[in-house]
Amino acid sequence: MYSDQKRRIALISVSGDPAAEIGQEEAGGQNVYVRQIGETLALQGWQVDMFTRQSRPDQAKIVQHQPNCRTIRLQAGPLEFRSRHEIFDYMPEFVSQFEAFQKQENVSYALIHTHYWLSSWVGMQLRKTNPLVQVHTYHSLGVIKYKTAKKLPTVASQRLPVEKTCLETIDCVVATSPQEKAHMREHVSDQGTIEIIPCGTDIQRFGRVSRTEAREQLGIPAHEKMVLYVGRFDPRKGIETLVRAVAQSKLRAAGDLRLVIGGGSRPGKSDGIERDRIEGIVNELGLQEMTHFPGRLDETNLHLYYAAADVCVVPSHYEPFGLVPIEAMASHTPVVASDVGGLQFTVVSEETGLLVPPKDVDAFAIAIDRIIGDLEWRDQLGAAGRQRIESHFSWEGVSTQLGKLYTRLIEEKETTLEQEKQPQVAA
C-alpha cells in the first residue's frame, strides 16, 4: 500500500464490472475503459481500487489485477444480475457499503473517478462526507439516448437531473471527444468544468498479426471479402442496418462476401433477444450461408477478427466515443461508421474509413463496397488508421493525461482545504 494518500484513488463503476468477461450482458466498452485505465494508472504509480456491484453470490468480492490495482465488488440489492436500468434504488446501499469498506480497510481516497450516471450519484453522496475530488465520465448521455425514444423510460426522471447536477457541481467531467463536450454544453448545462481526454486501446495487442496470418488461424479463405461487426446485441447498435446494407452490396453476387457479427448473447436476456431478431432478418434476406455468428470474442481471438477483416462497420445510432473503431484501426482495418457523436472524432472520413448517416442502409452499402472493392485503397486507409491510433489513442497516453488531471485537482483541493483552515482576519 502507498503511504502517500494523494496517490490513492477509487474508480467507481457500479454497472460496469472491470473484472467481468467482456461480451457478457451489459459488459462492453465501459468495463474495458475502467479496467484498462485502472491497470495502466497503477503501473504509473497510483494505488487504484475499482468498485462495482456484486451481481452473483459466487463472484469473488476482491479481484487482484496487479499489486496496486484491484476490483472490489460491493453488495447493493440482491446478489443477481439486474439491468443498469433497474438498480438506482440500490445506490444508497452501495454508498453505505463503500463507506464501510473504507472504515474496515482504514483507507481514504484523495480522488474518485465515477463512470456512468449511477456512479455519479454515488460519488456526489460520498463528497458530502468525505473531502475528496470527484471526476466523472458519462459514457453515454441520457438526453441524447432518449432523443429518439418514442416513450421516455421511468428511469429518465432520475437520470436526467442527476446528470445535470453532476456536471454543474463536481470538480471535473471528462468528455471523451469534442463532440461529447458539445453535447453536454448544448443539452445538459452551460455550467461546470469539462476536460477532453479520449479513450484508448492496446496498441501492442491490436495490430500484431497480419490479415493473412489472422485468416489462417481463423480458417477464413484468403479470397473472401470480410465485413465485421463487433459489439453487443442492442437495437441502438444498428446491426439491422448493417445486415440490410450487406444484402444490398453489389459485391454479394460474386459469392465471396462474408459477414461476421461478433458479440456475446445470453438466451432470454436482452442481448439474446436482439440476436434472435437479427438472425431472423439474416434468414429473411437469404444471407444464412455468408453470415457467421462466432459468439463472444475475447482476449484469445478478438485481435484476430479485427486483423482478418477487410472493413469493420460501426452502425450505431449514437456513440459518445466507441472503442470498436479504434481497436479496428489499431489492427490496420478501415472503418465504416455512423456519422454521430464520438465516431466523428475517432474516424477521419476518406482518410481512415468512411462516415455515413446513421440508419441509412443505402449509404452503408455504398461505403462498404467502396472499401472492399478497392483493396489498394483499403490498405491505405488501414495504414492511416494505425498511425492515427499510435499518435492519439494508446492507453498509456490516455492514463498519463488522466494522471496529470488527477494530480492538478488533488493539489487544488489540498490548497483550498489549507486556506479554509487559516484563521479569518477581521477587517
Ligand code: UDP
Contents of the next structure:
Amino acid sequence: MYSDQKRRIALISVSGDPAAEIGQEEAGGQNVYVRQIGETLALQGWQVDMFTRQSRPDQAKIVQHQPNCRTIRLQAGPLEFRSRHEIFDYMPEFVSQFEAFQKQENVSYALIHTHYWLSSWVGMQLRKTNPLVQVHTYHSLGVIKYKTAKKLPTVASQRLPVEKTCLETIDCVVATSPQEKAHMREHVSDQGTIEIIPCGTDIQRFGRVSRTEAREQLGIPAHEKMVLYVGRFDPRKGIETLVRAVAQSKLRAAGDLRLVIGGGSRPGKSDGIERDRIEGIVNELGLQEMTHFPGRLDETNLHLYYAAADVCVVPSHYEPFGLVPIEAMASHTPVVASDVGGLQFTVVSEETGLLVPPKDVDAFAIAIDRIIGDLEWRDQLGAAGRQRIESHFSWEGVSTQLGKLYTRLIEEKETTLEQEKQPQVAA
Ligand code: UDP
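Having displayed the form predicted on its own, please output the structure of the form predicted together with uridine-5'-diphosphate (UDP).
Now the complete complex, all chains and molecules, led by this one.
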C-alpha cells in the first residue's frame, strides 16, 4: 500500500494555468490536459497540486478544484500576463517560490510531472535538491516549431538545449503519440527514456447531444452544411488555409455553407493580430455572410458546436497532439486535418476523417467537399471516430496509464535510494 507521501504529486505548468479560461490568451490544450489529468488522478487516489505562474493581481493564489486537487499560483515576475516566450528569466524565482511553498505547507512531492520546456527547466532545478522523480511532457518541441520559422527567436538558444538535457537526464518523458516520440528521437536525442501515453478527452461531455438537437439549440438551420474550426488564433493553427479552402468549395455556390471559427479573446488581447488578419482574409474573399466568429466557446456551448458541425477542420502546420480532433470525433463529427504530428495518430484517414498535406488549400477544399457532399459517409466516419475515442482516448484511461507509470517510477526511485543508503561492504 502507498503512504501519503508516495501518492502526493505536483504537476508543474508554469505557462499553462489549469484554472484559466480556455481559448484565450494562449490558454489551450496544455491547460486542458493538465487540469483534466490532475482532476482524474485525484479521483483515482492521488493528492495532486498543480503549480502555475500568477498572471494578474486579482487571481486567487489557490484554486481548489476537488478535495485532492488544487491549482497553486506562484509569483514569478510581474503580476501581468506575459507570453510564454517572454518568461524564462523568471524561472529561478518560480523555483524559489515552489520551495518556499513546500516549506510553508510542510509538504514534499514524490514525483513532479512538468509541462512545456519552461517547466522542465524548473523541474530539473528542483531535482538537484529534492529526491523526486521527474516526468515531462513537451506539448510542443522547439526543434520542430523552429523548422518553419524564417528567423530563430532569441529564446531558441535557451529552449533547444533545455529540451535536449531534459530528454537525456530526467526519469521519463511522455510522448503523446508515436509521431512525437519519433520526432524526439530524430531531432532531440537518442538518449533518455520515452513512454507513449496519449492525451484524452471527456467522453461524457462530448457526444451527448445529436446533430439535430445541437442545431436547434444553436439556431443553425438543419439544411446548412457547417464547417467548424475550434482553437486559438495563432498562425501555426493554419486558419488561413481553412478560410481559403472554404472559398473554393464547390458547395459554396449552393449558398447553404456555413463556416464557424470558434475561439479567441476579447478585443485587445494577445491573439488579436491573428484574428484581425483572418477576418481580413474572410472579407477579402467575400465570405463575411457565411462566416461566424462566436468567440470563446465554453462548457455551455463547445459540445453543441462540435455536435452541430458536419466536419471539423484542423489545418495546423504542426500539431504535437491536438485535443480538438479527438473532441470532435467524440462528438460523432468527422475531421479533416493536416497530415502532421499527432494528427496522424488520432485521425485515421478514410475511416474517421481525412488527412491532407498542411497548407494545401486545394486538398483541404476537396476533402471538405467529399465529406459534406456525402452525408451518409459523414455519419459513417462520425460513428467510427466516436468508437476510436471511446477505446483509446478517455481521460480515465489516460490517467490510469499515467498513474501506473508514476507508481513504477516512484518505486524504482525508492529502491535506488534504499540501495544508496546500504553500508558498502568491503570486498
Ligand atoms: N478551446 C475551448 N474554447 C475555445 C477554443 C478552444 O475550450 O473557444 C479548447 C479546445 O476545446 C481544446 C483546447 O482548447 O480542448 C485546444 O487544444 P489543442 O490541443 O487542440 O490546441 P493547443 O491550444 O494546445 O495548441
